[in-house]
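Here you get one chain, nothing else, as structure tokens; it is the form predicted alone.
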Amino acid sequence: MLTEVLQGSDSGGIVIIRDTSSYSGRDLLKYCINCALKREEDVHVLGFEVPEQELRSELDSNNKHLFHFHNAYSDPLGWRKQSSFTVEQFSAENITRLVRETKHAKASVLVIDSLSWIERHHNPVAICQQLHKLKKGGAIRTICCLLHMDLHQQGIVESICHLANTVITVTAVNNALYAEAKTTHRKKSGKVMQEEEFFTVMENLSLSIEKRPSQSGHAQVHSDAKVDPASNLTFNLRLSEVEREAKEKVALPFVFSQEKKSALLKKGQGSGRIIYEPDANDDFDEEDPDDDLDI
């Protein structure tokens, strides 16, 4: 599912890549940029954390003219007036204006590297509002963001990720060749899909997906064999064929067999009568029902 989401087969909406200091999600972000360029879409990057040259390296050379880097790295706060974009300019109106300045009229892809920089200088509620406006504005088809979740409180991270259609959480594993990606994708129908995959981003920005890496770096196939819970018990829970046949022959006490039903429903040869002889104490006067009382 990781490949389908980043390659744009189910494109649109907001994609958030969450990482930590133990593993950076920037390689996955660059893979997302490269996939958009191969689809011949304009990509606008709000770059706060790395220079343009680092993001441009290894991108698709045939469509690098579609890559637009809005420099917020050299002067993110605008103190020296040297940046084309600052953190204070983060708003749906300013970003839409930047996107529409390009020659191509079709909807573009917006990449924010990273939301953590913006969250340090803006209220989380305001960030969610601006992202929602960008999502509904029409000028931007997909918003792909990088978020360092170990720099923020868990509630803030979850509030921002609640807007996203896709949340990809990347973590390091014991094997340095691979990382784990936990993808939560919400379709337009409302169905939520989750999947865990092991991946690595190659130097040429190709993505390799593995089932489960071993310590040697080779993929391990998940075993489908079921575990027998009764295999290590000190007593036997299984029945042999002889015991099973004997058990099936035992008649249950409250289950009527055909023979019992026939015996109970069979009519007798003679007919029975009930003879009742009233006793003196059974005398009952309908006119005086209290006649037997000593009053």
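Model, not experiment: these values are computed from the prediction. Only the largest set of C-alpha atoms that superpose within 1.5 Å between the two forms is called the rigid core. Residue numbers count along the first chain shown, from 1. First, how it differs from the form predicted in complex with its partner chain.
- The Cα shift for residue 64 between the two forms, taken after rigid core superposition, is smaller than 2 angstroms.
- Relative to the superposed rigid core, residue 53 undergoes a CA displacement smaller than 2 Å between the two forms.
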The other form holds:
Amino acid sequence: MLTEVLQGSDSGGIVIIRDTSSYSGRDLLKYCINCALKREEDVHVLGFEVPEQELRSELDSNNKHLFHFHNAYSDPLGWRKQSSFTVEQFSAENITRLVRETKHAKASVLVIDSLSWIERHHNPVAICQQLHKLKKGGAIRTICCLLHMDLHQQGIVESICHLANTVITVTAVNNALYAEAKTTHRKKSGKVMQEEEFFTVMENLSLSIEKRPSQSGHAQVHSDAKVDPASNLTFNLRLSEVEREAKEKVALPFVFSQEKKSALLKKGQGSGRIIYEPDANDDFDEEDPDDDLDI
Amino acid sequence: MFPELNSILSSSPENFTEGEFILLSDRQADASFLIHHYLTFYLRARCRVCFLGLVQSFSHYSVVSQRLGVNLTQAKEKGQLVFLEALKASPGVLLGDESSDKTAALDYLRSPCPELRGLYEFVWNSLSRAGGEDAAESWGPPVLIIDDLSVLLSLGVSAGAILDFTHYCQATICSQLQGSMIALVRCDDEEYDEDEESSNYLLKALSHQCSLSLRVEGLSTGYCRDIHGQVEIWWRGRGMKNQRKIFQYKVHDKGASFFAPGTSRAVL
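So the form predicted alone is up there; where is the form predicted in complex with its partner chain?
Starting with the chain above, the whole complex follows.
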């Protein structure tokens, strides 16, 4: 499902890639950009976290002219007075204007790298509002964002992801080359689909997916015939017919059978009698406390 | 510098990766020996170094570097090393003396100034000058070393401001000038809750940005005379596969030795 969602030219909407420091989702974001370029769509990137050459490398060379990088990496706060795009300019109006300035291709895709950077400077509510406006605005068909889950409180992550049609959570798998992606996709009909897949993004930005990696050896063992533990021993563990019958006849010591019950209820002869002389202080109740038992 | 660490990281003063952001961190241990390593490494590599000494005095680093074979005073005089001695300059800033030019760098001490912009300007001014002023000497790529960032949290600077500062340093020094940046973050075990102003949060955020991370921890079994702790080296670079390796180390008088876990000379 990962490939369909990222290559998908169907509905657009908001796609959020969530990652942690143990595995960066940027490769998947680059794959997403590449797919959009192959579909001949305008890609506008708000790049806060990495410089342009890192995102541009390995992209599809045929449509590189459709790739527009708005540099918010060199000077996002205006400290050097050379800013191209500052974090303050993050608003639906500004972005729509930027997108409309460039020549129109079939549709526009906005890529935000990353929302976590913006969240440090803007209220999460404001971010959600702007994203919503962009989604409804019409100038942009798809918005693809990167979000670092481990840098925000869970509530903020969930509120931002609530806006999205597709949420892809990438996590590292112990010491493996591939990573795990959990995709939750909400279709226009309202149906929600979820899938877990293992993937790697190759050097040339192609995606290689495995459904579930073969756990070495474990699956095979169960399909073998059950091994008989009593074979190949130097002593005999098996029972003959006679022995088996005798074994089944043995009464187990703590099983409460009919004979034991009647033996217990018979009054024994010569058993000791207890004579009890109550003291003045004793609280002696003549009633039999076991009166209500029904034996 | 420590030759063993150089071979583990496959770098040497003659041949090292440019544009790296190296994050040093520690938890229940002291990673400052790595700061001394990098300081002497880059001075040996003839790079211009800007050192933000926020927690120790110049003489402290000078004495240790002497033992590692590098003369800091000479480097400072030649203009190779620019050293911000924050401890010495702080009382002046706090008490309102207008004198030195370093006051803008320490603006963060004067609340309510939440930005580290002044500090960034100081770094930029120190490192952006090409080696052309001292005619004969042309130094290698610029290097920024910060010791350490967690003390800024204690001084009232917000984690967001620190992250903005490191972002700008990385954008200018690593990406634009192709230099390197080394920062130390010291963490406390007690801050495990998801506080957005803790060193743990700072460490997580910086881990996303760094290309190489060295995490120093004490041994989980406690103090040991022969093994001072373990270092987890995590290569995070772009295009490089995520690779992590753990080494144990022991700090000596004139260096530190690194070995695979369980192979300390005391144990074998």
